[in-house]
Amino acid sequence: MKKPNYGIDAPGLVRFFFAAGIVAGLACIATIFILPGQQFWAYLVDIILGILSAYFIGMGCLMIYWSSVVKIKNRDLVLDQIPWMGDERVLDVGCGRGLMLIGAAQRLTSGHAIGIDIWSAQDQSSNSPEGAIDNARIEGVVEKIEVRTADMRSLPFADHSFDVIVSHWAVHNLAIEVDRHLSISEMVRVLKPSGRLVLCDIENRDAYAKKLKALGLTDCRTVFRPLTDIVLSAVSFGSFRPTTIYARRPT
(Lines of atoms letter the chains of each structure in order from A and count residues from 1; the text may use other names and numbers.)
(Lines give C-alpha, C1' and ligand atoms only; values in the text may rest on other atoms or scores of the structure.)
Protein backbone atom coordinates (compact mmCIF):
# COMPACT_ATOMS: atom_id res chain seq x y z
CA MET A 1 0.00 0.00 0.00
CA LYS A 2 1.38 3.38 -1.03
CA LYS A 3 2.18 5.73 1.84
CA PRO A 4 1.95 9.52 1.76
CA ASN A 5 5.16 11.46 1.30
CA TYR A 6 5.21 14.78 3.16
CA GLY A 7 8.73 15.69 2.11
CA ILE A 8 11.87 16.79 3.92
CA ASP A 9 11.96 20.34 5.25
CA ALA A 10 14.84 22.59 4.14
CA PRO A 11 16.42 19.89 1.92
CA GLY A 12 19.28 22.20 0.93
CA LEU A 13 20.28 22.62 4.56
CA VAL A 14 20.08 18.85 5.10
CA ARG A 15 22.41 18.28 2.16
CA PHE A 16 24.80 20.91 3.51
CA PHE A 17 24.95 19.23 6.92
CA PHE A 18 25.79 15.81 5.45
CA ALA A 19 28.32 17.25 3.00
CA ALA A 20 30.03 19.29 5.72
CA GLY A 21 30.04 16.27 8.04
CA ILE A 22 31.67 14.05 5.41
CA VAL A 23 34.29 16.69 4.57
CA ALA A 24 35.12 17.23 8.23
CA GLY A 25 35.31 13.47 8.80
CA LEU A 26 37.65 12.94 5.85
CA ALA A 27 39.80 15.85 7.01
CA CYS A 28 39.97 14.30 10.48
CA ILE A 29 41.20 11.02 9.02
CA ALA A 30 43.66 12.80 6.75
CA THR A 31 45.25 14.73 9.61
CA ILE A 32 46.15 11.46 11.31
CA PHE A 33 48.52 10.66 8.43
CA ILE A 34 49.58 14.19 7.49
CA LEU A 35 50.19 15.94 10.79
CA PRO A 36 52.87 14.80 13.24
CA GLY A 37 50.97 12.76 15.82
CA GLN A 38 53.19 13.56 18.79
CA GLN A 39 52.30 17.23 18.91
CA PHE A 40 49.47 18.59 21.03
CA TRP A 41 48.09 20.84 18.31
CA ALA A 42 47.75 17.84 15.97
CA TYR A 43 45.56 16.05 18.51
CA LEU A 44 43.56 19.26 18.99
CA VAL A 45 42.89 19.58 15.25
CA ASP A 46 41.75 15.94 15.11
CA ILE A 47 39.38 16.42 18.04
CA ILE A 48 37.86 19.60 16.57
CA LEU A 49 37.35 18.02 13.15
CA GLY A 50 35.83 14.91 14.72
CA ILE A 51 33.39 16.99 16.77
CA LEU A 52 32.40 19.03 13.71
CA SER A 53 31.84 15.88 11.65
CA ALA A 54 29.64 14.34 14.34
CA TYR A 55 27.70 17.59 14.80
CA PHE A 56 26.96 18.14 11.10
CA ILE A 57 25.95 14.54 10.41
CA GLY A 58 23.91 14.45 13.61
CA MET A 59 22.03 17.62 12.61
CA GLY A 60 21.30 16.18 9.17
CA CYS A 61 19.92 13.00 10.73
CA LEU A 62 17.86 15.02 13.22
CA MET A 63 16.28 17.08 10.45
CA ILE A 64 15.36 13.99 8.44
CA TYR A 65 13.92 12.26 11.51
CA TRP A 66 11.92 15.33 12.49
CA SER A 67 10.53 15.79 8.96
CA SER A 68 9.65 12.14 8.37
CA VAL A 69 8.55 11.00 11.83
CA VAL A 70 8.09 13.65 14.52
CA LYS A 71 6.10 16.25 12.58
CA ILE A 72 3.65 13.59 11.38
CA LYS A 73 3.08 12.37 14.94
CA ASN A 74 2.72 15.95 16.17
CA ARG A 75 0.03 16.72 13.58
CA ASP A 76 -2.65 14.88 15.51
CA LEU A 77 -1.52 16.35 18.82
CA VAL A 78 -1.87 19.85 17.38
CA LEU A 79 -5.17 19.37 15.55
CA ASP A 80 -6.83 17.47 18.39
CA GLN A 81 -6.76 20.69 20.43
CA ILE A 82 -9.39 22.21 18.11
CA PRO A 83 -13.06 21.50 19.00
CA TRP A 84 -14.07 20.29 15.55
CA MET A 85 -17.72 20.26 14.47
CA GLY A 86 -17.03 18.76 11.05
CA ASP A 87 -18.55 21.54 8.95
CA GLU A 88 -15.66 23.99 9.19
CA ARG A 89 -14.10 25.87 6.30
CA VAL A 90 -10.36 25.46 6.83
CA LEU A 91 -7.34 27.27 5.39
CA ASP A 92 -3.81 25.87 5.54
CA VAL A 93 -1.29 28.66 4.94
CA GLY A 94 1.90 27.27 3.41
CA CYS A 95 0.42 23.79 3.03
CA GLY A 96 3.38 22.21 1.22
CA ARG A 97 2.66 18.56 0.50
CA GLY A 98 -0.47 18.70 2.64
CA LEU A 99 0.47 17.52 6.13
CA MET A 100 -1.88 19.80 8.10
CA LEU A 101 -4.32 20.26 5.23
CA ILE A 102 -5.00 16.54 5.08
CA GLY A 103 -5.07 16.18 8.85
CA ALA A 104 -7.75 18.86 9.02
CA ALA A 105 -9.72 17.29 6.17
CA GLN A 106 -9.77 13.98 8.04
CA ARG A 107 -11.72 15.73 10.79
CA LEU A 108 -14.35 17.18 8.45
CA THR A 109 -17.70 15.75 7.40
CA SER A 110 -19.44 18.44 5.36
CA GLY A 111 -16.60 20.95 5.67
CA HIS A 112 -13.90 21.88 3.17
CA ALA A 113 -10.16 22.59 3.43
CA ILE A 114 -8.09 24.83 1.18
CA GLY A 115 -4.29 24.87 1.08
CA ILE A 116 -2.20 27.70 -0.35
CA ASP A 117 1.51 27.79 -1.10
CA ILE A 118 4.06 29.23 -3.50
CA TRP A 119 5.53 25.70 -3.84
CA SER A 120 9.16 26.44 -3.04
CA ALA A 121 11.29 23.29 -3.30
CA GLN A 122 13.91 25.13 -1.23
CA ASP A 123 11.57 25.03 1.79
CA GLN A 124 10.34 21.46 1.27
CA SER A 125 11.56 18.69 -1.00
CA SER A 126 9.45 17.99 -4.12
CA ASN A 127 6.99 20.70 -3.07
CA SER A 128 4.13 20.94 -5.57
CA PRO A 129 0.31 21.07 -5.80
CA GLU A 130 0.38 17.60 -7.30
CA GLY A 131 2.25 16.28 -4.26
CA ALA A 132 -0.43 17.59 -1.89
CA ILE A 133 -3.25 16.22 -4.04
CA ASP A 134 -1.55 12.84 -4.37
CA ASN A 135 -1.13 12.59 -0.59
CA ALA A 136 -4.79 13.57 -0.10
CA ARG A 137 -5.81 10.82 -2.50
CA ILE A 138 -3.73 8.27 -0.60
CA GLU A 139 -5.24 9.45 2.72
CA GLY A 140 -8.77 9.25 1.27
CA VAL A 141 -9.72 12.93 1.58
CA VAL A 142 -9.06 14.30 -1.90
CA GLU A 143 -12.72 15.30 -2.33
CA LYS A 144 -12.54 17.48 0.79
CA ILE A 145 -9.51 19.57 -0.20
CA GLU A 146 -8.27 21.94 -2.84
CA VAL A 147 -4.92 23.64 -3.34
CA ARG A 148 -4.14 27.04 -4.79
CA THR A 149 -1.03 29.02 -5.59
CA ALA A 150 -1.03 32.13 -3.43
CA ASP A 151 1.27 34.28 -1.30
CA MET A 152 0.55 34.31 2.44
CA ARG A 153 1.21 38.05 2.48
CA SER A 154 -1.80 38.65 0.22
CA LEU A 155 -4.42 35.95 0.72
CA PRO A 156 -6.97 35.83 -2.14
CA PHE A 157 -9.98 35.47 0.15
CA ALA A 158 -12.62 37.80 1.52
CA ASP A 159 -12.68 38.95 5.12
CA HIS A 160 -14.07 36.43 7.62
CA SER A 161 -13.91 33.45 5.22
CA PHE A 162 -12.61 30.61 7.42
CA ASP A 163 -13.56 28.91 10.67
CA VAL A 164 -10.09 27.45 11.22
CA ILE A 165 -6.71 28.59 9.92
CA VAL A 166 -3.56 26.54 10.38
CA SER A 167 0.01 27.24 9.35
CA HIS A 168 2.86 24.82 9.94
CA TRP A 169 6.52 25.85 9.73
CA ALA A 170 5.86 28.34 6.94
CA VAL A 171 5.88 31.91 8.27
CA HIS A 172 9.56 31.81 9.32
CA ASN A 173 10.49 31.36 5.66
CA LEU A 174 9.71 35.05 5.21
CA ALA A 175 13.08 36.61 6.03
CA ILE A 176 11.79 40.13 6.73
CA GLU A 177 9.87 40.76 9.95
CA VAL A 178 7.42 43.13 8.26
CA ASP A 179 6.45 40.33 5.85
CA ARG A 180 5.90 37.89 8.72
CA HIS A 181 3.67 40.39 10.48
CA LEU A 182 1.79 41.03 7.22
CA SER A 183 1.13 37.31 6.74
CA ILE A 184 -0.24 37.00 10.28
CA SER A 185 -2.44 40.06 9.71
CA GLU A 186 -3.79 38.43 6.56
CA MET A 187 -4.63 35.23 8.46
CA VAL A 188 -6.52 37.22 11.07
CA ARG A 189 -8.33 39.20 8.36
CA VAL A 190 -9.80 36.09 6.72
CA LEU A 191 -10.63 34.40 10.04
CA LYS A 192 -14.31 34.40 11.03
CA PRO A 193 -15.51 35.75 14.38
CA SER A 194 -15.08 32.92 16.91
CA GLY A 195 -12.70 31.30 14.43
CA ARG A 196 -9.51 29.59 15.60
CA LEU A 197 -5.97 30.08 14.40
CA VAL A 198 -3.18 27.56 14.95
CA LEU A 199 0.32 28.78 14.15
CA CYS A 200 3.18 26.27 14.34
CA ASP A 201 6.72 27.41 13.69
CA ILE A 202 10.34 26.93 14.70
CA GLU A 203 11.26 30.56 15.37
CA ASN A 204 9.85 33.92 16.49
CA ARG A 205 7.35 32.54 19.03
CA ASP A 206 7.27 35.68 21.17
CA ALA A 207 6.88 38.02 18.20
CA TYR A 208 4.02 35.91 16.80
CA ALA A 209 2.14 35.82 20.10
CA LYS A 210 2.57 39.56 20.57
CA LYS A 211 1.29 40.27 17.05
CA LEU A 212 -1.76 38.04 17.46
CA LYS A 213 -2.70 39.76 20.71
CA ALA A 214 -2.18 43.18 19.11
CA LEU A 215 -4.60 42.18 16.36
CA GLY A 216 -7.26 41.43 18.95
CA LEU A 217 -7.13 37.66 19.15
CA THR A 218 -7.90 36.12 22.52
CA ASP A 219 -7.23 32.85 24.32
CA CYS A 220 -3.65 33.00 23.02
CA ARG A 221 -1.78 29.95 24.25
CA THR A 222 1.81 29.04 23.46
CA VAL A 223 2.68 25.34 23.66
CA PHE A 224 6.16 23.80 23.63
CA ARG A 225 8.12 21.20 25.56
CA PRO A 226 10.62 22.94 27.86
CA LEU A 227 13.23 20.16 27.96
CA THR A 228 13.03 19.53 24.21
CA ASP A 229 13.14 23.27 23.64
CA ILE A 230 16.36 23.64 25.64
CA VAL A 231 18.09 20.76 23.86
CA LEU A 232 17.04 21.72 20.32
CA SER A 233 17.80 25.38 20.94
CA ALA A 234 21.28 24.47 22.18
CA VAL A 235 22.24 22.20 19.27
CA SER A 236 20.78 24.61 16.69
CA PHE A 237 22.14 27.79 18.34
CA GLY A 238 18.59 29.02 18.92
CA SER A 239 17.29 28.56 15.37
CA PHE A 240 15.10 25.48 15.96
CA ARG A 241 12.48 25.85 18.70
CA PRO A 242 9.25 24.10 17.60
CA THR A 243 6.23 25.91 19.06
CA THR A 244 2.47 25.92 18.56
CA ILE A 245 0.38 29.01 19.22
CA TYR A 246 -3.40 28.69 19.57
CA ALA A 247 -5.62 31.78 19.38
CA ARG A 248 -9.28 32.65 18.80
CA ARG A 249 -10.97 35.63 17.20
CA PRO A 250 -13.63 37.15 19.45
CA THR A 251 -17.26 37.07 18.34
Ligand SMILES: C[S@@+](CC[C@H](N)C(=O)[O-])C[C@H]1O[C@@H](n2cnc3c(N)ncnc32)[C@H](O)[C@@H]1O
Given for the second form:
Amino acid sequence: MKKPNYGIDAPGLVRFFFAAGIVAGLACIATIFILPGQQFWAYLVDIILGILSAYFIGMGCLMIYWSSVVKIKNRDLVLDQIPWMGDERVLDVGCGRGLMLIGAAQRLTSGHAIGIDIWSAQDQSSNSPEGAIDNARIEGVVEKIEVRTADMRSLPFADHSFDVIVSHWAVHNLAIEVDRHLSISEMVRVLKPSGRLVLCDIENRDAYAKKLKALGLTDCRTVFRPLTDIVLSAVSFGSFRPTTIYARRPT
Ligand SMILES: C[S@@+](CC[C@H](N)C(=O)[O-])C[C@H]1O[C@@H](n2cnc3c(N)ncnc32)[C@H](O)[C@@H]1O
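Return the structure block for the form predicted in complex with the named molecule; the form predicted on its own was the one displayed.
Next comes the full complex, this chain leading.
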Protein backbone atom coordinates (compact mmCIF):
# COMPACT_ATOMS: atom_id res chain seq x y z
CA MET A 1 0.00 0.00 0.00
CA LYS A 2 1.30 3.45 -0.90
CA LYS A 3 2.43 5.57 2.05
CA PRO A 4 1.96 9.34 2.32
CA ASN A 5 5.07 11.45 1.84
CA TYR A 6 5.07 14.57 4.02
CA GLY A 7 8.42 15.79 2.73
CA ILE A 8 11.62 16.96 4.42
CA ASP A 9 11.66 20.47 5.91
CA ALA A 10 14.35 22.94 4.82
CA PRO A 11 15.91 20.48 2.33
CA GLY A 12 18.62 23.00 1.37
CA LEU A 13 19.82 23.18 4.97
CA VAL A 14 19.83 19.37 5.23
CA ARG A 15 21.96 19.18 2.06
CA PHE A 16 24.28 21.85 3.48
CA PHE A 17 24.77 19.88 6.73
CA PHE A 18 25.65 16.66 4.89
CA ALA A 19 27.98 18.44 2.45
CA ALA A 20 29.74 20.32 5.28
CA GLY A 21 30.03 17.09 7.30
CA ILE A 22 31.60 15.23 4.38
CA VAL A 23 34.03 18.10 3.62
CA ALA A 24 35.08 18.35 7.30
CA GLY A 25 35.42 14.53 7.50
CA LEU A 26 37.60 14.39 4.39
CA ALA A 27 39.69 17.32 5.67
CA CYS A 28 40.10 15.47 8.98
CA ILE A 29 41.38 12.36 7.18
CA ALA A 30 43.63 14.43 4.90
CA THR A 31 45.24 16.31 7.79
CA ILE A 32 46.23 13.01 9.41
CA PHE A 33 48.51 12.44 6.40
CA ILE A 34 49.48 16.04 5.62
CA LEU A 35 50.17 17.63 9.00
CA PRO A 36 53.30 16.54 10.84
CA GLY A 37 52.29 14.00 13.50
CA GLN A 38 53.09 13.98 17.20
CA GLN A 39 52.49 17.70 17.50
CA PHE A 40 49.79 19.17 19.72
CA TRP A 41 48.38 21.56 17.13
CA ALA A 42 48.14 18.79 14.51
CA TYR A 43 46.06 16.70 16.91
CA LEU A 44 43.96 19.76 17.76
CA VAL A 45 43.14 20.50 14.09
CA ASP A 46 42.21 16.85 13.58
CA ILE A 47 39.98 16.78 16.63
CA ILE A 48 38.21 20.01 15.65
CA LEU A 49 37.58 18.78 12.10
CA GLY A 50 36.34 15.43 13.44
CA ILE A 51 33.92 17.14 15.84
CA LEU A 52 32.67 19.47 13.07
CA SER A 53 32.12 16.53 10.74
CA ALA A 54 30.16 14.58 13.39
CA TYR A 55 28.14 17.71 14.31
CA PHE A 56 27.12 18.54 10.73
CA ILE A 57 26.22 14.97 9.81
CA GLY A 58 24.38 14.57 13.13
CA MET A 59 22.35 17.73 12.46
CA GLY A 60 21.45 16.51 8.95
CA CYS A 61 20.27 13.17 10.39
CA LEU A 62 18.34 14.93 13.18
CA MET A 63 16.50 17.11 10.66
CA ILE A 64 15.54 14.11 8.52
CA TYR A 65 14.46 12.12 11.58
CA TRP A 66 12.37 15.02 12.88
CA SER A 67 10.65 15.65 9.52
CA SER A 68 9.95 12.02 8.72
CA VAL A 69 9.28 10.43 12.13
CA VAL A 70 8.78 12.82 15.08
CA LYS A 71 6.60 15.35 13.26
CA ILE A 72 4.20 12.65 12.12
CA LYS A 73 3.91 11.14 15.61
CA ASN A 74 3.40 14.60 17.12
CA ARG A 75 0.56 15.40 14.73
CA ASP A 76 -1.91 13.21 16.64
CA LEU A 77 -0.70 14.43 20.03
CA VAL A 78 -1.28 18.03 18.94
CA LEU A 79 -4.64 17.50 17.22
CA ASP A 80 -6.04 15.29 19.99
CA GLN A 81 -5.98 18.32 22.29
CA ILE A 82 -8.89 19.81 20.34
CA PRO A 83 -12.42 18.72 21.36
CA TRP A 84 -13.57 17.88 17.83
CA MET A 85 -17.29 17.82 16.98
CA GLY A 86 -16.70 16.65 13.39
CA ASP A 87 -18.50 19.52 11.68
CA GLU A 88 -15.72 22.10 11.96
CA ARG A 89 -14.42 24.33 9.21
CA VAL A 90 -10.64 24.06 9.50
CA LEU A 91 -7.77 26.11 8.05
CA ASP A 92 -4.14 24.90 7.87
CA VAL A 93 -1.83 27.88 7.32
CA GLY A 94 1.34 26.89 5.43
CA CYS A 95 0.04 23.34 4.94
CA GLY A 96 2.88 22.12 2.69
CA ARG A 97 2.24 18.47 1.81
CA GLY A 98 -0.75 18.43 4.16
CA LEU A 99 0.45 16.94 7.45
CA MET A 100 -1.95 18.86 9.73
CA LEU A 101 -4.58 19.45 7.05
CA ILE A 102 -5.02 15.70 6.59
CA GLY A 103 -4.78 14.97 10.33
CA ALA A 104 -7.60 17.46 10.91
CA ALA A 105 -9.67 16.08 8.01
CA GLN A 106 -9.43 12.60 9.58
CA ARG A 107 -11.27 14.00 12.61
CA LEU A 108 -14.11 15.49 10.56
CA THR A 109 -17.45 13.98 9.59
CA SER A 110 -19.44 16.74 7.89
CA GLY A 111 -16.68 19.37 8.27
CA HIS A 112 -14.20 20.64 5.72
CA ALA A 113 -10.48 21.50 5.86
CA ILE A 114 -8.70 24.07 3.69
CA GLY A 115 -4.92 24.34 3.37
CA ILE A 116 -3.16 27.43 2.08
CA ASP A 117 0.47 27.73 1.05
CA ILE A 118 2.84 29.42 -1.37
CA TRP A 119 4.52 26.03 -2.01
CA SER A 120 8.10 27.12 -1.35
CA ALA A 121 10.51 24.31 -2.33
CA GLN A 122 13.08 25.90 -0.03
CA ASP A 123 10.89 25.26 3.02
CA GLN A 124 9.76 21.73 2.20
CA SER A 125 10.93 19.13 -0.33
CA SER A 126 8.67 18.48 -3.36
CA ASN A 127 6.25 21.10 -2.05
CA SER A 128 3.11 21.40 -4.19
CA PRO A 129 -0.68 21.40 -4.00
CA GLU A 130 -0.64 18.05 -5.86
CA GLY A 131 1.60 16.61 -3.12
CA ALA A 132 -0.97 17.52 -0.44
CA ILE A 133 -3.86 16.20 -2.55
CA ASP A 134 -2.02 12.92 -3.26
CA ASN A 135 -1.35 12.44 0.46
CA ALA A 136 -5.03 13.17 1.24
CA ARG A 137 -6.06 10.56 -1.32
CA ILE A 138 -3.69 7.98 0.21
CA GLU A 139 -5.01 8.81 3.71
CA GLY A 140 -8.64 8.51 2.47
CA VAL A 141 -9.77 12.09 3.13
CA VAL A 142 -9.44 13.73 -0.29
CA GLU A 143 -13.13 14.69 -0.41
CA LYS A 144 -12.81 16.58 2.88
CA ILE A 145 -9.92 18.83 1.93
CA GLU A 146 -9.15 21.65 -0.43
CA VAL A 147 -5.85 23.45 -1.08
CA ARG A 148 -5.36 27.00 -2.26
CA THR A 149 -2.38 29.15 -3.13
CA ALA A 150 -2.28 32.08 -0.73
CA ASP A 151 0.13 34.07 1.40
CA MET A 152 -0.36 33.78 5.15
CA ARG A 153 0.11 37.54 5.51
CA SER A 154 -3.10 38.15 3.59
CA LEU A 155 -5.55 35.30 4.03
CA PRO A 156 -8.24 35.27 1.31
CA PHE A 157 -11.13 34.60 3.72
CA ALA A 158 -13.81 36.69 5.40
CA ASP A 159 -13.59 37.54 9.11
CA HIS A 160 -14.74 34.73 11.44
CA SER A 161 -14.64 31.95 8.83
CA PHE A 162 -13.03 29.02 10.70
CA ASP A 163 -13.73 27.00 13.84
CA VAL A 164 -10.17 25.66 14.04
CA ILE A 165 -6.96 27.08 12.61
CA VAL A 166 -3.69 25.15 12.70
CA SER A 167 -0.29 26.22 11.52
CA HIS A 168 2.65 23.87 11.79
CA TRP A 169 6.27 25.04 11.44
CA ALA A 170 5.34 27.67 8.87
CA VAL A 171 5.28 31.14 10.47
CA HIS A 172 9.02 31.19 11.28
CA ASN A 173 9.65 31.08 7.52
CA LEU A 174 8.67 34.75 7.44
CA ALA A 175 12.02 36.41 8.11
CA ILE A 176 10.68 39.71 9.43
CA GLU A 177 8.89 40.00 12.78
CA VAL A 178 6.31 42.44 11.38
CA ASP A 179 5.34 39.80 8.79
CA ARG A 180 5.07 37.08 11.43
CA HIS A 181 2.80 39.30 13.50
CA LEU A 182 0.76 40.16 10.43
CA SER A 183 0.25 36.49 9.71
CA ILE A 184 -0.86 35.82 13.30
CA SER A 185 -3.25 38.78 13.13
CA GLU A 186 -4.69 37.34 9.93
CA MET A 187 -5.27 33.96 11.59
CA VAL A 188 -7.06 35.65 14.49
CA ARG A 189 -9.15 37.74 12.07
CA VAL A 190 -10.48 34.68 10.24
CA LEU A 191 -11.07 32.66 13.44
CA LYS A 192 -14.71 32.42 14.60
CA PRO A 193 -15.71 33.49 18.11
CA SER A 194 -15.00 30.47 20.38
CA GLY A 195 -12.73 29.15 17.63
CA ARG A 196 -9.41 27.47 18.46
CA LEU A 197 -5.97 28.32 17.17
CA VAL A 198 -3.08 25.85 17.31
CA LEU A 199 0.25 27.40 16.44
CA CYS A 200 3.22 25.01 16.26
CA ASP A 201 6.62 26.38 15.44
CA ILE A 202 10.32 25.97 16.08
CA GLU A 203 11.19 29.54 17.09
CA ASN A 204 9.71 32.73 18.60
CA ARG A 205 7.46 31.06 21.17
CA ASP A 206 7.37 33.99 23.59
CA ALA A 207 6.71 36.56 20.85
CA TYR A 208 3.83 34.48 19.45
CA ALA A 209 2.21 33.97 22.86
CA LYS A 210 2.50 37.69 23.60
CA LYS A 211 0.97 38.61 20.25
CA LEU A 212 -1.94 36.19 20.67
CA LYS A 213 -2.72 37.61 24.10
CA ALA A 214 -2.46 41.17 22.75
CA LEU A 215 -4.98 40.24 20.07
CA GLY A 216 -7.43 39.21 22.78
CA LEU A 217 -7.16 35.42 22.59
CA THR A 218 -7.72 33.57 25.84
CA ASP A 219 -6.76 30.19 27.34
CA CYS A 220 -3.26 30.57 25.88
CA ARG A 221 -1.25 27.46 26.67
CA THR A 222 2.36 26.98 25.57
CA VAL A 223 3.49 23.36 25.40
CA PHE A 224 7.04 22.05 24.98
CA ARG A 225 9.22 19.38 26.57
CA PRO A 226 11.69 21.15 28.88
CA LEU A 227 14.53 18.63 28.59
CA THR A 228 14.17 18.23 24.83
CA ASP A 229 14.01 22.02 24.58
CA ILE A 230 17.32 22.46 26.42
CA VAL A 231 19.11 19.82 24.32
CA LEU A 232 17.71 20.96 20.94
CA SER A 233 18.29 24.60 21.78
CA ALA A 234 21.93 23.85 22.68
CA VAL A 235 22.74 21.82 19.55
CA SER A 236 20.94 24.24 17.23
CA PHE A 237 22.19 27.45 18.90
CA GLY A 238 18.61 28.37 19.79
CA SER A 239 17.15 27.97 16.31
CA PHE A 240 15.20 24.73 16.85
CA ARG A 241 12.84 24.76 19.84
CA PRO A 242 9.61 22.99 18.82
CA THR A 243 6.61 24.41 20.70
CA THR A 244 2.82 24.29 20.39
CA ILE A 245 0.64 27.18 21.49
CA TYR A 246 -3.09 26.59 21.97
CA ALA A 247 -5.39 29.59 22.20
CA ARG A 248 -9.08 30.44 21.92
CA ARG A 249 -11.03 33.37 20.65
CA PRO A 250 -13.52 34.61 23.23
CA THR A 251 -17.20 34.19 22.42
C1 LIG B 1 8.54 23.72 7.01
S2 LIG B 1 7.19 23.75 5.92
C3 LIG B 1 5.91 23.00 6.93
C4 LIG B 1 4.79 22.47 6.10
C5 LIG B 1 3.69 21.73 6.89
N6 LIG B 1 2.93 22.65 7.71
C7 LIG B 1 4.28 20.62 7.71
O8 LIG B 1 4.36 20.74 8.93
O9 LIG B 1 4.71 19.61 7.13
C10 LIG B 1 6.71 25.46 5.91
C11 LIG B 1 5.62 25.76 4.92
O12 LIG B 1 5.27 27.15 5.03
C13 LIG B 1 5.03 27.63 3.71
N14 LIG B 1 5.16 29.09 3.66
C15 LIG B 1 6.28 29.83 3.79
N16 LIG B 1 5.99 31.14 3.67
C17 LIG B 1 4.65 31.23 3.46
C18 LIG B 1 3.75 32.31 3.25
N19 LIG B 1 4.19 33.58 3.23
N20 LIG B 1 2.45 32.03 3.09
C21 LIG B 1 1.98 30.76 3.09
N22 LIG B 1 2.80 29.69 3.29
C23 LIG B 1 4.12 29.90 3.46
C24 LIG B 1 6.07 26.91 2.87
O25 LIG B 1 5.76 26.93 1.50
C26 LIG B 1 6.03 25.52 3.48
O27 LIG B 1 5.07 24.71 2.85
